[in-house]
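Next up is one chain by itself, shown in structure tokens, the form predicted alone.
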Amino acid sequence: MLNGSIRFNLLLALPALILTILLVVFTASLSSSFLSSANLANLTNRVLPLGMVALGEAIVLMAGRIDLSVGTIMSLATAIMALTVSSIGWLAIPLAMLAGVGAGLFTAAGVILLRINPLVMSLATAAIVKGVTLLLLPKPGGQVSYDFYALLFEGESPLGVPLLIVILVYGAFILLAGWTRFGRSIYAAGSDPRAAFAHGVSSARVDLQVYALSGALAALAGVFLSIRILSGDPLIGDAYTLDAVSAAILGGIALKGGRGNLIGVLLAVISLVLINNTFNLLQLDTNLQAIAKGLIFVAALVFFMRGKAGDAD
């Protein structure tokens, strides 16, 4: 049986859901090429990147913080990718993940040692590992090889070796959120920080975890999209931090901390490749992508806001 705090988050998924749905229905009856395996296979691929990047950011929201230097990690993996595969092959891999972790701790310590505010100390993050990257790679070049291509991409069928990862971790982390201590530390930082710390919860050490599993999940998701554009990209990641913000927020994970679930956010992350997806088969503008994106991201913004101050009365 459930209890009340489980139903709450889970309802929080439902209008990550209706939006799917409807995206679903609008696109399949406007366009016969949706349905294709060839599609679908498209839309699993771009979910594998963007829902990685989600979720660590989802999981940073959920303590109460914040990561704005999650594009700048997939920037800098892809870099990593391209410039060391030919020479030290999937081990660029494991390199590239301790980048981001080394990026999601750098944030953490200026938030806990210095105090900055975690949106101008991420954001000083993103600027530095910018930087770092430009000088690694100052253009899209470098090279992946087709072996990693051939074995995640290759084939049109959706359900595939990206299907399988997104599904065999986001499951993951839904039990490490709702099952564990460390799940609900998260959620206590997130929620009430001075009442967290009188159970014993350590803000400082959630910080640390949740920084870190933010970069290494973003520099996965470099991984993931350097395999995809079989090379690197300085710049590449930039319009995945509003993407990942805006898929926690309309997953339902509250900006303050403290509430959400995870199920939302892949839900949220499915809505977003969604609205490219249908742009591109229905030869919209593509301009007014971030349009649409914006004023769903508002109106997430709008609905959680207004439902939790009715909770609060």
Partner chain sequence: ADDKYSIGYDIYFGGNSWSVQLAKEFEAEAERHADEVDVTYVESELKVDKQVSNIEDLVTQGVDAIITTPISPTALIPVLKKAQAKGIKVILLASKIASDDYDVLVTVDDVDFGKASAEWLADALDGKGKIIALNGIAGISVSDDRWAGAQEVFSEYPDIEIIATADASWDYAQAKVAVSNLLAANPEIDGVWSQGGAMTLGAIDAFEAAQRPLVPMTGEDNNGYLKRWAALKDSGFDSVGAAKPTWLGSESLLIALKLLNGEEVEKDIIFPVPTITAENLDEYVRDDLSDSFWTNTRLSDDQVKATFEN
Given for the second form:
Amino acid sequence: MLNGSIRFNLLLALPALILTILLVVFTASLSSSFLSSANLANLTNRVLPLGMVALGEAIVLMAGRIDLSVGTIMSLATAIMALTVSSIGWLAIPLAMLAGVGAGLFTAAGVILLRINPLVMSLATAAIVKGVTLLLLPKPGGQVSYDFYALLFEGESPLGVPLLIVILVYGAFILLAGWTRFGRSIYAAGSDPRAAFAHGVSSARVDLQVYALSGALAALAGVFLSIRILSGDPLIGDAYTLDAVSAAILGGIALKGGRGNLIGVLLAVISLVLINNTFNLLQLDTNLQAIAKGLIFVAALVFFMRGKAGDAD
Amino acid sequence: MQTSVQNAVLILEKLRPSTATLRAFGLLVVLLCVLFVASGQVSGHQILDNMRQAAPLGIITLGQALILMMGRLDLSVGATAGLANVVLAMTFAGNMDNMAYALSITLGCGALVGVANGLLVVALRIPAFLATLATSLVLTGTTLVVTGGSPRGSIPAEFRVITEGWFLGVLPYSVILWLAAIAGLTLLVHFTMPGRRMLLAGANSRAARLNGIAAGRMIVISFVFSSLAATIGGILLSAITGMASIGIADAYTVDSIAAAVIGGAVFGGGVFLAAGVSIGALILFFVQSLLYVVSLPPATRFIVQGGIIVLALALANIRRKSD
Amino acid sequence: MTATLDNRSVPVLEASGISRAFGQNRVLRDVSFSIGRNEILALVGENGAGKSTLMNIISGGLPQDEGRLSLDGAEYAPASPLEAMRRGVAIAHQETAIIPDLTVAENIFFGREPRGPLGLIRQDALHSNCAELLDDLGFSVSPKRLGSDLSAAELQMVEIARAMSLEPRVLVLDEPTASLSSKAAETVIDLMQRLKARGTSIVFISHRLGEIMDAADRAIVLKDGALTLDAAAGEFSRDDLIQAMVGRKLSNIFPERPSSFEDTAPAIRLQDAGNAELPPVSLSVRKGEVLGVAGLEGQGQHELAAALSGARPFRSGTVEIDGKPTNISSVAKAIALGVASIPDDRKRDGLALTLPVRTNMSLFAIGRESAFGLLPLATEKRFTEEARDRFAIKAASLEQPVGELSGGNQQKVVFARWLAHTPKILVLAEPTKGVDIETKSEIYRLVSELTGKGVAVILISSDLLELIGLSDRIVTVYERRISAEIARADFSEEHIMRCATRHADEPAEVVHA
Amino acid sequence: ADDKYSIGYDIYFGGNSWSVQLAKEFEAEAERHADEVDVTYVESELKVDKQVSNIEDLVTQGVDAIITTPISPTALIPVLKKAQAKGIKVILLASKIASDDYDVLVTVDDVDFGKASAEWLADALDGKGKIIALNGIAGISVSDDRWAGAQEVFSEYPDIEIIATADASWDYAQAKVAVSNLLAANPEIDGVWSQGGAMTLGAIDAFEAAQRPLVPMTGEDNNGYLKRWAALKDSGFDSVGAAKPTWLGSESLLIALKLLNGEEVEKDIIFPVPTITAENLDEYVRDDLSDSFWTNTRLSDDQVKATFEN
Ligand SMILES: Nc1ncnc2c1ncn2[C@@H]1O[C@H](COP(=O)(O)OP(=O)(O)OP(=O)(O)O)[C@@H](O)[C@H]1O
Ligand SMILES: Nc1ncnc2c1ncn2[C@@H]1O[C@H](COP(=O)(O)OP(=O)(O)OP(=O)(O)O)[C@@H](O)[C@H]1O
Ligand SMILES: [Mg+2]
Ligand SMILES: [Mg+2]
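For comparison with the form predicted alone, kindly provide the form predicted together with its partner chain.
Zooming out: every chain and molecule, the one shown earlier first.
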């Protein structure tokens, strides 16, 4: 089962695993409330949005591309939710995801048809999505029905719906990435597009697929976020782009593509969420928190990027 | 002497604007016409006055274009310009006597940012866009921590002449500074050995090193140039606003990339068009004016900006393919 | 499938009147040939003659503009590589297509993985299937190794195994030996013979005429897209091949050079010079002499080149240039001392691919003449134009990005760079890798011209013929030490190979060459 | 330390001088009651989702009271419900939510803020004239509420004509550009209603650059603006400084303590808007202190100096 390249990729998740364990042990030993079921429930609730958006980003990175528009897509999804839930109910969710896919396809079209560098193309998409979001919802507001909240986040047990969603979605994508021909084609395209082409993998098709997936997952993250804040916010997602990239890199996904495992990404998401919780529970200086996050980001870069990145990037 | 004639011809040849520059210029002219039709008034003086206000973006874009020439990206220019704004106001403290001190500290901070970016890229081999992203995070965080959220000091009115004053009443000082930056960087990149070494180091640092070029050093220097350009942009911006605010320059990161790309900068590196990217900065600026004139909501600015980036790159790529 | 001699004459695959153009560039003109059953057909031609294009057409990678193909007498017009494979035609590409982050097994069975419930790939079955296949082919590569860990020879093996896993009737091998040392190349040739014995027809492209004389049952030659020779083994000589390729006689591509150096002083002398990667070596090269360095892959020759070029300087021992002790402490120092190096991987180590030919070529020429740090534009123009003409560099213009040039022309650009000022010592690593015979002979002529001016040359090459043809003296390296020094009188392929596969003090009998 | 109350304070933003001073006022008050309270600070950086997480963590820790400045009117509702269910006292500081899941709201009404400055301007113009209005950011409740209050007042004066409004984000530069344009287009402008001191500074500079005489303008209580006003006072410039006082921060702690000690406390504590006029300007303006400092404060000079160094 865990044979071949899968094993090599699993090893890349090790640092994220160690970091997660360290944080858990450290916080649990110093704060009695950390392991309370209410706190664990809070943590799974926070893992949910970041987990979804980081998953999409990780898949794009595995294919050797990058998507800097995921944060704005999240914002767009919260706006769509806030504006339409009251009139169309749960249909707002597929609508938001459709918008996310649309944004992803737009990026992919620029990358494939116009051969624009993925980094810039996704920046351009980000600008456009941000503009559209601000036109739809110029200020935080709107209303997302409390029913959704009750379904997802009510209750103080960590064994709730959010955990189920995280397990199902990550489980599906881990299988997809490691054990299907579709997953292989993503790794192949990210590893060496020319060689992949000779194996019958069209990098255009992979681009289309990964950007669409990343758009959909970012929108899903936005949906969860809007339910959590019971409203829409045109700028709320922006900060998530960086967190998503950090989580993917910390989780061992190689920026140049072809390497990494989604289990590592999930662990990295958990550790990013834990950092905030740890600082709050241990009543550490909040200024240090920003610095700690920055240091972890730089450390991840140093560990994972060192020597792997080519001369020009 | 014959060689000097020959040299002059070669220099002129090198100075001939590239098609990308001409394309950007054409776009600018079209834009000005639209602006004229929409607002019913466009005078030479007004254009110069807009250039005066576009100078910070223009100079920051020149730095970004240099990094793009090296096949890299600097995502910290906005944060660096913001840092310059905060540091300048703090060190100036509203007193013209502090000018030398304030300028040297501000430029020094800018240079340090460049060195840090360069070292992250060269010594730790972190891809430039991630390294500069990390730097911008650190800068934003540090600014917040140091100022506690409320930056201090102010820019004395006398200093604000550099953005408000006009040389002999015909040319704004900030435009002169901008033109000087264009000339200086053009000279460096196209007419000097260090510029040539920089170009080679950017294109293939490994090959450059194996051919005896101190590639790492050239890359660090280019990041210092970019950060200094961002700092100068931040200083000009400070002179316009007169005070320090947090996050005031954030938009410059994406704007500078957009302007450079519109002006013909190429992502793979190897191209440096100082005039083209400066026109790109002007285009962005006039687009904003246009949106203001036709009173579209501010959000459309983002859409137009994204659209222009895609359009400019699409045009450039389609042209290259058909060549 | 058993083959009888009679089957030979029956063609498996026939091509008639194939033409193909890329835009204005007519790459193939009315090419007709056939491949017999159990036949090794060699396809020869200069760079750009159209060999790969022709093979791509046969294997479904490209459509032809005109002409027809038939397989076993039936119409054959594959729309894709996949369809070609289904019909029994497989290709191992010139540039191996191994995905670095997947294992050997995953590469070989890419897209054809065994799958279980839910369509999930069965990793264990995949790797055991592959182990069987590799065993069957007699390759000793572990199916679980990553593509990025493989040596050039192993990559080529895996590429061939991938093609073979389709059990093709016609197997196309596009330059399988180009990046291999003689020893590894032999293994590939050996494999071809074994596959042939099993009933596979093979088309085999190579620039190494020795291999062709040894292995081919028949040879066809392309020149400028047209067929200029089609002959069975024994009916053509090496010279015939060259003439068909080049269009003129080029009987000796190695220039005549005087070989008496008794009186000249050494240009460079190493005495126990070494570093962390390189045990101490001692050698010396006289002015105007070519010292060949022969060895299997990875025996320390590239570490030696890196040390000489200043990239990874010597840390111990002494280095003398022109009799003066010195220290090649950096590349810049090496250049200042007159040590010029041409790297074996020109794309990675030699060129800035996105920059124009002009910029790449003028690197050193302008550095010397620059005043006040300004670029000497006139000098650059004069130098680059001269160099282009002198080396006959084919480029649309000097402003064309060097990455768009063909490999041979790229190599010439790297050479031309040094023309600006003649070096004292020239270190050449694989100077003719992937370069066609005419360009090769130009490069050899250039080397000879330089030695005539007193330049000492250290030539590292995996091409034995090149070493024998060009060197005045050859040292062999084995396990990072010099295992023998061979004088010109004793040059022979067998002797060099023997020396290159044993330690200096090992008795010769132990070795099986 | 068990006999102390534990209080969770959410610093909703650390990015402008007003929000910084608001938190400092609280901190200073907490220091004065150091023997009664233990404070846990969390920082929300103006991010709604972070604020939700932070409040959740405060609930987890089991603090006795939470003081927060809601960034969104809806986002905190569920978590504040949870907090109240656990018996935690919830004090909203300077900003409301769209439900009544809190114990006390302590604030100054932004509608009143708009009214106060509008009334002053109407008086200063004797009920007639052409004015322009400088708003913050359309859609932000502070900006909308203040403008609504002002419009209510102006609607009572038929002779006051609002000839233009501009959104200048409380920003000096944007206000200056906007006013310059408006000056060019309108030969007559008799008054400027502005929601923020920095914007008023921009307006003054625009008037001066256009060499137009200064007209009555409304402003805020920040020291930088007051200094400028004081300097221009003798040349006939008249203004008003309306305030949303930062001492609300200190007040929030006092109210929390009352609540925790079981005293009866009104649910919505809305303070009247303090205004600074030409008469009492000298009591507020502080030439020796930083421009950034807000003058309706309970901080000592030393504390102000420590917060805003010059
Ligand atoms: N991507 C490209 N864009 C433009 N021209 C190209 C490109 N690739 C190849 N060429 C042109 O095609 C010609 C031959 O290229 P090719 O790579 O086939 O060389 P080659 O015949 O294999 O030679 P060599 O053996 O020297 O590599 C070159 O002269 C080059 O100008
Ligand atoms: N995809 C392509 N587009 C345009 N031109 C091409 C393309 N592929 C090949 N060519 C042209 O066709 C010519 C023949 O190329 P081909 O690769 O068949 O040569 P070759 O004989 O295999 O050379 P080599 O010995 O270097 O492998 C080249 O000169 C190149 O310019
Ligand atoms: Mg070739
Ligand atoms: Mg070929």
